[in-house]
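Single chain ahead, written as C-alpha cells, the form predicted alone.
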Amino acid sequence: MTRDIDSAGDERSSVVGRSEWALVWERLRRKRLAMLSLIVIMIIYGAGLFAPILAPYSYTEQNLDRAVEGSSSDHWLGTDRLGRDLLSRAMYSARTTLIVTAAVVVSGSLIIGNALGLLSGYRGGWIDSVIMRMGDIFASLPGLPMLILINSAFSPRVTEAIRGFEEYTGITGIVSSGFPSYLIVFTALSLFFWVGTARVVRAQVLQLREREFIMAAEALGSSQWRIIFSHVLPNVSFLIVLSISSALGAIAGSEIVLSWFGVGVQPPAASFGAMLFEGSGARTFQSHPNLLLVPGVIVTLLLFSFALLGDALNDAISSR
C-alpha cells in the first residue's frame, strides 16, 4: 500500500511544474504514426529549404540532348521533357510549397484569422457583426474558381509592377526568383483561409469572456488589449495550433492545384503542380512514368503526413 502511494505521489510530482505544451508533446511523441509523419514532412521540407545546397543541378538547367531519360547515375530520378533533373526540380518544388504554406499560415491564419477572431469574440456588437458577415461572404464564394480568377487577373499586373520596380531601382533577380508568383498565390490563399480560424477562435472567446478570471481582470481595470493578449489568447492557443495543423495540408494542396491549372506559381519557379501537369496524360505515363510518379509520390506522402499529424495532434490536445 505504501509503495502504491509513493508511486502515485512520484507520478503527480513528475507532472507538477510541467507546461501543458510539454504534456501535449509527450502524448504526441508516443504516437508512432505522428512521429513518422513529422519525419516525412521534415525530410521533404528540409530538402526544399536547403535545395540550393543539396540539389545536384539548378532547377532551370536544361539539356535537350538528355530529355525524358530514366534514372541514371547522373540523374537519379530521370529528366523531364527539357532535360531538367527531376530530383532537383522536386527539391525546389518542395521549397515553393514551403514558402507559400508558411506565408499563408503566418498572414492568413496567425495574423488575420486569430486577430479578427479574438476581436470579434471579445468586443462583440457591430464589430462582431461586420467581421462575421465579411467571413460569410468569403465562405460563400466558390474557393477554387475564385482563386483561379484572382491569380489569372492580378498575376500579370503584379509581375509588370515588380519588373518596373527592378528597372527603376536597378535591383535584378526579383522576377526571375518567382517572387511575383509567390506573392499573388499566398495573398489569394490568405483571403480565404482566415475564415475558419476566425470562427473557431471567436466561438471559444465568447465562452471565455464570461468566465470569472476575465470578469475579475475587467473589474481590476485591465485594458481590453491586455485582457485579450494576457488572458484570452493563452487559453485559445491550443485551438490555434489545431486550426493551423488542419489547414497545412489544404494550403499545400491548393497551391499545387493552382499551379496545375497554370495560374499558380509561374515558370521559371519550380512547382509540384507544374510537374504533375507535365507528367499527366495516358500516353505520357505509359512512355515516361517517372514524370508523374516522382511528383505524385512526394505530394501524396506530404499531404497524407499532414493528415496523420493533424489527427494525432487533435488526439493529444483533446486528452489534456
Given for the second form:
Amino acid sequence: MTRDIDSAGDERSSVVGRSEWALVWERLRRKRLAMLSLIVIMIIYGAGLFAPILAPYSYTEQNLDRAVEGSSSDHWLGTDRLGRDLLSRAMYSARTTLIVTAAVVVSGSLIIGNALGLLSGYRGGWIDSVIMRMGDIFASLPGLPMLILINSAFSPRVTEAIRGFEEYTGITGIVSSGFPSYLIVFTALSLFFWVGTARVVRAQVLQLREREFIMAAEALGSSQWRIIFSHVLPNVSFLIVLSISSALGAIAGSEIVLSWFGVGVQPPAASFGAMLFEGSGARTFQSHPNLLLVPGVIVTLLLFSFALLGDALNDAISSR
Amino acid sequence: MGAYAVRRLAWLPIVLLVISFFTFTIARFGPGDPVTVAAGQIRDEQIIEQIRVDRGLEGNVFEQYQRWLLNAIRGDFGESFQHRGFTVSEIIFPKIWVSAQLGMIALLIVFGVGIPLGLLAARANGTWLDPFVVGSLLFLQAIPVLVVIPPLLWLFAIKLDLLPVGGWDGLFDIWWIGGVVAIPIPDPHIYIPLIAFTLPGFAGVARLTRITALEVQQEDYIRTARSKGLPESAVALHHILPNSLLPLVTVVAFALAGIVEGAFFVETLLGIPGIGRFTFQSVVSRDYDAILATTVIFSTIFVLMNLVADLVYGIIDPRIRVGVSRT
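Requested next: the structure of the form predicted together with its partner chain (the form predicted alone having been shown above).
The next block holds the full complex; its first chain is the one shown before.
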C-alpha cells in the first residue's frame, strides 16, 4: 500500500511518501478526544494485561474481617462482600474483557467474517446466497436470549469434555483455570459477530470486482488467491478495521451482560459483569456504593472510549 | 416493488424455520432431562414414559421438532414447566402486552427527543454545541443499563422517596374528579423503567438525524429555498425536517431491538412482569418450551420489523426500490 512518491529521497520536497495508514494515523492524532480515548483504553487494557504484576492482591484472596469496606490505604477502592480487594478484582476483570474482546475480534471478525465476506463477494453465485442468508439469520436472532441459551446449554457439556480430556492426558488445571467458560463465551460471541464484518467486506469486494486493476490482474492470469490477497484484501483493510472498532464495545458489553446473568465467565474468575451483579440493588447502592461504582465507572469509560475512538477512526478513514 | 416485497416475504418462513430448528436443537441439547423434572418424585417407568409422550419428547430430535412445529403453527407452544397447568401461550401473551406497552412508549420518547436533538446538533454544526450534544448522547449510550438502574432507584425511591422501588401497575392511573371526570395520569411505576429504556437510545436516532440533516442542508433545493427569501424557520420546518426523517424509518427496527435487549435487565431488576423477565426466568429454570416460544416470537418480530422498514423505505425513497437486495 505504500505510495513512494519520491522514493529517491529528495529532501527538499515537502511531499514525503507515506502509507495510507500513516495518513490515517496522522489525521487521528490531531483529534484530542480520540487520543484521550485511546489512552483510556490502553490504561484499562494495560491494567488487564499486567494484572498479575500490578494488582496489589490476588483476585481470590478473601479477608472476611475486612468485608465491604470503603476506600482505605491498604484497599484503595475498598473491598467486596468476601473482603476481596476491589482494585485487584477490577484489574482481573479488565483482563477478562481483554481476553474475550481480543479472541472474538480475531476469530469472529478477522478470520470468519473476513473469509466469508471475501468468499461471498468474490465468488458470488450460490456461495454468496448461502453465506449472506446465513448472516441474515444470525442477524435476526435475538442476540441476548440466544447467547444465554447457548451458554447455559453448552457450558456443563464442554466442562465435562475438557475434564475428560484432562483425565485422559494427565494434564491438569485447565478446568480450574476457568478456561471452559472463556471458551464458550468466546465461541458464542464469535458466532454472532462475524456478520457485520462479512457484510461490509462483501459489499466492498462486489465494487472492487468491477474495477480495472482487478480485471487487469485477472487478464494477466493471476491466480484467484493472489488476486484476493494482494489486490482485494489491502483495499478492504480499512473497512475491516472500522467494523472491528465498532464491534469492540458490543463484544465487551456482551461478555459483561452474560457474566451478570451468571452464564458467562464463571467465578472465582473475575468479570465486570459479576462485580456489577454484586453491587446492584438500591439498598446495596445506598450502603456500599463502591461495589457498583468501581466496575460501573470503568465499564462506562471503556465503552465510551470505544465509541469515541470508533467515530474518530471513521472520520479519519472516510476523509481519506 | 411488488416482486421485491414478495421475494422478501418468501424468505420469511425459511428464516423462521431455520431459527426455530436452531433454537430447538440447542434447547434440547442442554443438560437436565425435562421429563425427569416434570416427573418429580415419581420413579415409575411407565408414568415417566407417559409424560415423555404427552410432552412430545419421545423419538429423535427431528421427530420432536416436527411435532413441536405442527403445534406451534396452530399457536400451541406447549405447557410451561415453570408454571404447571398453564400453557406457554396463556402465560406469554399477557407478558408480551406489558412489555409492548412500555416498549412503544419508550420508542416514542426515543424518537420524540432524539430527532429534535439531532436537528439541533446539525444546526449548531461548527460550534461547540454540536460535538457537545453528540458527545453527551454517546456517553449516555455507553452507560450500561445494569449500572444506571441502582443509582436511579436509590435516588428516586429511597433518597427522595418519590417513586416505588419496582413492580408494575399498568401504564395509567385514572384520577376521578368528583366521581365524574376521569383523567389518566402515568402510573408512578413506569418512570424509572422508561428512563432506563430511553437513555441509551437517544444517541442512535439523534446522530442519524444529524447526519442526514447535514447532507440535506447541502442540497441545491435548500439553497433555492433560501435564495427565494424564505425565512430560516420555514426552510428548517418544511424543507430540511421532512427530508431528514426518511432514513429514520430504517432505525426503528434497531431502536426496537435495543429496547427488547434492554427489557431483560430493566424488567429483571425492577420486577416488571414482562417478557424480558420471563425469558430470563425461563432460561434459569430450563423451561424449554417457554424459551423456544419467546425466541421464535422475538425472531419473528425482528424479521418482520426489518422487512417492514425495508419496504417502507422503498416506498418513501423510490431510488432504492429497483430490486437491489439491501444486504
